[in-house]
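One chain is shown next in structure tokens, namely the form predicted alone.
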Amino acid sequence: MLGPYSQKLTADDHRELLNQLYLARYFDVRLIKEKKRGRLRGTLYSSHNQEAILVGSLYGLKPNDWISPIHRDMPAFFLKDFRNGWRNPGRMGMTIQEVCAQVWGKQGSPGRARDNWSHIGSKAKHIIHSTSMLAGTIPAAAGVVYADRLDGGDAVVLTYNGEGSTAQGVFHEAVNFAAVHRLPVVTIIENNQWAYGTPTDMEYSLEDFARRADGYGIPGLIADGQNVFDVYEKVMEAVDFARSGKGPSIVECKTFRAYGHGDHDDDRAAKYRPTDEVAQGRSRDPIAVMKRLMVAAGTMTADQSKEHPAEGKGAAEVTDADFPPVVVEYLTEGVEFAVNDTVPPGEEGGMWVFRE
């Protein structure tokens, strides 16, 4: 049953959400294939099977809201404000060309080839720069919206964090600060069951990481991370709570990491994670869940749900024919831009290192 926020979504919203799920999945598998073809170097951090968290949480934001993604959230950089047009140059999100150039380490990237993954951001697009210090961006996010409030703004910030990061001191210091000052910070915990190679029962003594919120007197919500409608529902509840001046919330999204921590960990992950656990964790593919809900809501027919069967397939099995053509075309524009882009001139080596 859809909640009050999800009930307001139209049939067009449903189709847009599904296409965004497809796009986030295609971004992931396309990069894996490009690397196997030898056209891409560097480490990849897969968001496969976790796409509903990004799509559902971003969909209801206002353009001026801020986001603070982490390494497993790479699609968030271009999905932000996606409802205002995939190719809209005024959209408050990065272009697919910028994001792909970042992955390929080319000069068209926001980071000017200083990294090949998520260490980027944009003050103009209201995206807080990602770092490797998980939970370390929460205090920065709190500061951003604190300044916004002092300036009379109404922006909310979403911060994304793995469940393992909630054990760090900076996580608690930042959430406590946000709670004391009633700052509009929504902390999303992507509980994908593993903090690198550490299972959740070795990370926390309780079943639900949302209970971290109880010690700070703030809401701790739990969402089905495989159900884009449920993620949208819980995040919108937290966003409205924050925007009304009531303060921060924690939203735990329960999901499962399809591959290793990064592609460098895939072989090792196959040994430390039981095969049946992986199969069970991947059994509720977000695309398949979305299709079933659309059929139940009457916004998709059973025959239409059989089209573009990307769900339930790994990167090795899926093909371009399993995705809507509009998705393949859009991402291909970014990939080809990045492949054909140049690297920055060597003279840029000291740029941003020293202040002249």
Given for the second form:
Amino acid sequence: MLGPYSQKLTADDHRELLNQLYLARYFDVRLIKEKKRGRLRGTLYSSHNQEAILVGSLYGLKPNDWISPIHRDMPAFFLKDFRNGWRNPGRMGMTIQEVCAQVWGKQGSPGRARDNWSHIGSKAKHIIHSTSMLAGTIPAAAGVVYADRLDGGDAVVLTYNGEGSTAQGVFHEAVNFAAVHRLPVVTIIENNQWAYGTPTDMEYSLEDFARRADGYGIPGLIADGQNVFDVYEKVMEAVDFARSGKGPSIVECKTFRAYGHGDHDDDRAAKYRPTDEVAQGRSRDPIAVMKRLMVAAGTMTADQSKEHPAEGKGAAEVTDADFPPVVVEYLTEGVEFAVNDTVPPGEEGGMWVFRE
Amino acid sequence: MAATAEAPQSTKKNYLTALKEALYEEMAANSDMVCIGEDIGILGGAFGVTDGLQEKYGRERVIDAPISEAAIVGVACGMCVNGKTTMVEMQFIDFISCGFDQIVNFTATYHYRTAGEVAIPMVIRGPAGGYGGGALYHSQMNEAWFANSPGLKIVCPSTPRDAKGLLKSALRDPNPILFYEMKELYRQRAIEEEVPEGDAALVPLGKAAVRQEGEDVTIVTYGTNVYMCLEAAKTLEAEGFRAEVIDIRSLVPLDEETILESLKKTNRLVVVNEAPRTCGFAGEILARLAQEAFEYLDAPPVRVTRLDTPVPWVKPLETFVLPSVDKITEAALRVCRY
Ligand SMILES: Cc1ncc(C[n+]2csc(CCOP(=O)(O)OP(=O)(O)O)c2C)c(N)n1
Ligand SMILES: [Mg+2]
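Right, and the form predicted together with the partner chain of this protein, after the form predicted alone?
Expanding to the full complex; the earlier chain stays at the top.
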């Protein structure tokens, strides 16, 4: 039942993947709790129920590969190259301290808190700096790997986009450019069925978004966005295709936005979305799906799968005890760092307009 | 220049050849430089500025892009993030609006929002300006859009030497730069001149050039209008007024110093450009000088600009809306006689 890539994953990989799912989920609910406690300001964009897309897509990347995350992908900044050691400062991903400092708007942010939330990046860690402009980083992703190829490299770039963002003209321009130049650009569509308050049937007129790829003459794959193995499988297929010089792909990961567009929208989302649709959309929590897959694969016992029952719970219901301690400890280090860090001095607002 | 004046074969170059030389020299000097644009490779560019460049440097470094201005700018920006210097050609500067978001929100802000981590050495260049009957979408000067977007430098040469020297400097600058080429000057015989080779050709960004010295009125301008101002200065001279004509050459950064020094001498100011009036760069120059040099002014400063209209096609209409020698002369005389 598992594909060729997922079959090669070991029991250790399974446990690591599960822990990463827990961590992404814990990041989400912990920030909501911090905000409720008044320790944090700013809008939060939840990846709750969509974590398997981030974890599964990042797991098989090489350290030198690039990523281009957006607002719903905050955990991607630290999950990149996570296999090289969660606390290894040399790995090609951000530290949890850096990411938390960014969320809190402190000096330790990689962008020194000049823009908010996910609008950070790192040239050193091969993470493209995002902006608010939806689909706006796909051209740069193509450019980054174009330059890499000129230098003889074999890096691949993963760009993440909501399905709503694909209606932007720049999405078409960039994917077409990448297709024409056979660039190693894997465009991941996190199809969570909603773009803020607009459902997919008002965004595009296809059954499966992945078919849009036909128009560019590139592969369009569909992954079960609740199943970390399936995401890993399809993304690795696209990544190997890209790395071998065959060009870009679109990987549509089908999922569901569990809560509001941002935490400011939770109450309204509960009204503008049909209750049964929401219940259905939340019914396949990626952590629960992963546990079932592990039990079936024999890498977890049925008893073990009952430990740390975070799955199926919202931020209001879940507690730290529902998560593995390694996950709670790791994130707490980031949170404490950020809370104690200082904000940058005001005069930095006038700096760095130009490189002198 | 005098040395070659009697040589049998003139070594004088036109504006377009000067630009081309800059690209060839910088491509040779910088193996990390990449050019990208519509029809710049196989065709050699709509006007031929990149003629032969792809043959010499290959399809990887001289990229024929699909008609996608946003992707062209964004892809170039991504290359800069990953260590390249890029030259982006807009087939006509009017089409730059299709890449606007990628320029002002993505590229221009990169250094700022990364707190200095990433500089973007990119030059976006293309044919601009009116007077050629190019009509609404092949005549614009839209530099004000970008002057209002922090993080971009803006350059506009009026002579072959400056075309080459400023383009070379721009391609060595670590910031994104909008480079406005005056397409009416591309092949003008009258302005051909000797153009130095290599580093001797470099012209620094942010330095104005005094095209003619005078004591009675300062005329500040750039681009094609420089020649109209020089022409107007002849009539002024016949009327007894000697005009100082300053070609700012670069708008951002602006050489306020040179304008201010001139104004201290002439006490009168006229600013000329071919962009529409409201919120145009001429207004910016007036505002800055009104603030800096109020005590030196003996007359209200005046600007001569395009009317607040698009640029129409047929000659009488185009002439009606754009600055002309007559309009400049008339405005300058008014200021001189105030
Ligand atoms: C160019 C642009 N237009 C509008 C917005 C406002 N906006 C931010 S997120 C969003 C919805 C995005 O939906 P989707 O792409 O499906 O991603 P999701 O939030 O569902 O993950 C909108 C309209 C924006 N950020 N950028
Ligand atoms: Mg969506």
